[in-house]
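The chain that follows stands alone, in the form predicted alone, written as C-alpha cells.
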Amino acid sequence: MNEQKKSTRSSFAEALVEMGYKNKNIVTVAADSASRYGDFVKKFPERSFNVGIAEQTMIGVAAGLALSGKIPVVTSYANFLTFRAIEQVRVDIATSGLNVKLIGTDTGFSSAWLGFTHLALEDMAAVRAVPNIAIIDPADAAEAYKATEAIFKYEGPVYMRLRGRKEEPLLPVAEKSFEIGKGQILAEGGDVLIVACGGAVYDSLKAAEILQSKGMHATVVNMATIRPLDEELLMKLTSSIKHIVTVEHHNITGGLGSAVAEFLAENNPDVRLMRLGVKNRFGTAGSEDMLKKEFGLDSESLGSRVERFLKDY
C-alpha cells in the first residue's frame, strides 16, 4: 500500500475550497467549528457563517439557506451533530430532502483520548434511522476528496463521516473512481468476503494479507457508501462466496454490519455472516491503536477472528 499519509479532514477541506470556486452557491455553517473548513472561511468569508456552540441552530440556519437555493455544508464532532441535533436533521432537512451536506468529524476511534463522549461509534445508526439521507464513510484521504466532490453533484441530504487530524496511509482506492452507492473491490479471493468501510478498510486489507500467508484468500470490498448500499455488488459476490464478514469502526448495530445483514437476510440467506465492530459497548479513552486492539479491530485480531470463522463454519 502507498506509504504516503494524509488526514481525511484536511483532504475534505481542500476539496471544499476547490468546489467553492466552482460553485458560488456553496456556503458553510459552523457551530464554533469553522477550523474544519480549512481555508474556505478565508477564501469566501461572505459565504461562511458561525452560530456558536449551537448545533441545533446550525441545522436550522442550514435548512433556511437550502430553501433559498444555497448548498449549505455543516460540520461538528459526529456525536454532537447526529445526537444533539438529530431532531432538527430529521424535521428541518430530511423530511423535505433539502440539499444540505452534513459532515461528522472525529468518527470511530479517531478522537482517541477525548473519551466516550467524543468517540463516534453510534452516529451512523442515528442517521440510518432517518429516511432520505445518503451515508458515506471514506476509506482514506484520497477517497474523502473524491467523495466531497461527489456530494455536491448529488441532490439531497448527505451525511459523511470523517476522522480526525491524524494522517493515515493512502490506500488503493485512489486508483478507482468514486460513485455514491458503489462499492470497490480492492482484493480478490474465493474463501471469504470482507466488506469494510472508513478506517476499517486499512486493517481489513492487512488482515487479508495475513490470511493469504496462511492459504486463505479474501475478497475485500471498500463499501464507502452505507446508504444507498451497493446491493448489486453484494448479490454478485455472495453468489459464489458464502462466508461474509463486515468490519467497521462503529457499533455493529445500525451501521454497515446491520445494512449488509438486513439485505442478505431478505435476499441471500444461504450465507454465513460475521459482523465485526463495537458490540454493545461504549468507547473509552486511548490511542487509536490501543482502541482498535481493545475492540479486536486491528489487523492481527481481524486476521485471527476471520480465520476462526472460516474454520468453525
Contents of the next structure:
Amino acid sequence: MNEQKKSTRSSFAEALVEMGYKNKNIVTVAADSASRYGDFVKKFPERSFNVGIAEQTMIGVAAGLALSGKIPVVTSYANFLTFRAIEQVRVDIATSGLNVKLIGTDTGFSSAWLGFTHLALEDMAAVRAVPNIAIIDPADAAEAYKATEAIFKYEGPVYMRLRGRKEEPLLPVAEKSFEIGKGQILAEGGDVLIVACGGAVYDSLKAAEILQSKGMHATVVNMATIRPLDEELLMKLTSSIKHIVTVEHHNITGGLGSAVAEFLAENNPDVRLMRLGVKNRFGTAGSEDMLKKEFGLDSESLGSRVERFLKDY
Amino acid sequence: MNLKHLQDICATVRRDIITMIGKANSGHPGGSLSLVEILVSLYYEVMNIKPEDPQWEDRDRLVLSKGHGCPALYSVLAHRGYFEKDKLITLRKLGSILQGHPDMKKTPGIDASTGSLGQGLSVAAGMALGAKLKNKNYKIFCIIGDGEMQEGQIWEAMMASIHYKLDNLTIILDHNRLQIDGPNDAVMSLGHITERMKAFGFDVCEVDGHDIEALINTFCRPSSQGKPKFVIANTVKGKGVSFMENQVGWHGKTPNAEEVKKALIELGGEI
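Mind giving me the form predicted together with the partner chain, seeing as the form predicted alone was just shown?
Let us now look at the entire complex, which starts with that chain.
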C-alpha cells in the first residue's frame, strides 16, 4: 500500500478552498468549528459565517442561505450535526431538497479519546432515516478530496462523513475516480465479498491479504456512497459470490450493513450475510487502534471473523 | 391605504379560517385568528411582492415560524392571487396544496416550510444574511408565537440576528398569551418580554396586533441602524369569534357544524 498519509478532514478543506474559487455561491456556516473549513474562512471571509455553538441554528441559517441561491456547507462533530440538529436537517433541508452540504467530522473511532458523546457510531442511521439526503463515507483523504468536488457538482442535500485530524494511509482507491452512487472494486476473489466504507476499508483490505495467505480469496468493495447504494454492483457480484460481509465504523443498525442487508433480503436472498461493525453498544474512550480491537474491527480480528464465517456457513 | 377595505378583507379571512378548519375537521383556529391583521397588513400594504411570480428574486419574504397559523396565511395568499380561492376548502385533504403546516414545495407564496416550532427564525436569519450577501434590499419578516419563544433555538437565532446586524429582518411576536397547556405565564413565563428584547439588543416596538394602521406604521418604519426589529403584537387568541376569544381550549380544536355557523354569523355572514 501507498505510504503517503493524510487526513480526510484536511483533504476536504483543501478541496473546499479550490471549489470556493470556482463557485462563488459556496458559503460556509460554522458552529464554532470553523477550522474544519481550513483556509476557506481566510480566503473568503465575506462568504463565511459562524453562529456560535448553535448547531440547530447553523442548519436553519444554511437553509435560509440555500433559499437565497447559495450553496452552504455546514460542519460539526457528526453527532451534533446528525442528532442535535436532525429535525432541522429534516424539516429545513431534506423535505425541500435544499442544496446544503452537511459535513460530519470525527466519525467512527476517529474522535478516539473523547468518549461516547463524540464517537459517531449512529450518525448514518439518523440520516438514513430521513429521505432525500445522499450519504458518503470516503475511504481515505484522496477520495475525500474527489468526493468534495463531486458533492458541489451534485444538486441537493448531501451528508459526508469525515474522520479526525489524524493522518491516515492512502489507499489504492486514490488512483480511481469517484462518482456518487458507485462502489469500487479494490480486490478480486471468488470466496467472499467484503463491502466496506470509510475508515473500515483500510482494514478490510488488510484482512483480505491475511485471508489470501490462508487460501481464501476476497473481493473487496469500497462502498463510499451508502445512499444511493450501488445496487447494480451488488447484484452483479452476488450472482457468483454467496458469502457477503459488510464492514463499517458505525453501528450495524442503520448504516452500510443495514443498507446492504435490506437490499439483498429483497433482491437476492440466496446469500449468507455477516454485518461487522459496532453491535448495540456505545463508543468508549480509547485510541483508534484500541477501539478497533475492542470492537473486533482491526485487520486481524476481521480476518479471523471472516474465516470463521466461511467455515461455519 | 383604505382602512375599511382592509378591515373587510380581515373579516373575509376570518370567515375563511372557520370554514376551512370546519371542512377539514382539524386545524388551529385560535392562533390563526390572532394573526389576521398582521398578515393582511403585511401582504396588502407592507411587503413588496408579485403574486403572479411567487419566486421573484427581489420579493420580500415571510417565514411563518408558528406554522400552525397557516389557515390565515393560506387565505391571505389566495385573496392576493397566489392561487385560486376555491383551493382553500381543500385544507388538509390528501393531495392538497394546502398542508396542515406550510410546505414551500406545495403552496405558491410559501417562502419556507415550517411547522416544528422554534425553527423558522433561524431560516429567516439565513435569508436575511443571504440578502445582504447579494446586496439586495428585500426584507424578511418572521412571525413567531409566544409559546414558541420557549424553544431554545429561538434564542440562538436571536443572538445570530443581532450579531450579524440583520436590520433587514423583522421578527413579529404574535403575543396572544395562550398556549396548549394554558396561559404563557402559568406554563413558562416570558417575563417582561419588552424589556428582555430591548436588553437583547433589538429595535423593539409594541403594538396592538389588531390595529391595522398601527401595524402598517410599525412595519414600515425603518429599523434603527444595524438592529433587527422586534415587534411585539399584542393579540387576542381566537379574535373575532366571541366563544373562542382568549380561550385556551380553542388552540387546536375544531368547531362543529353548529359552532361554525355561529362563528360565521358573528363574522358577518357566510361565505
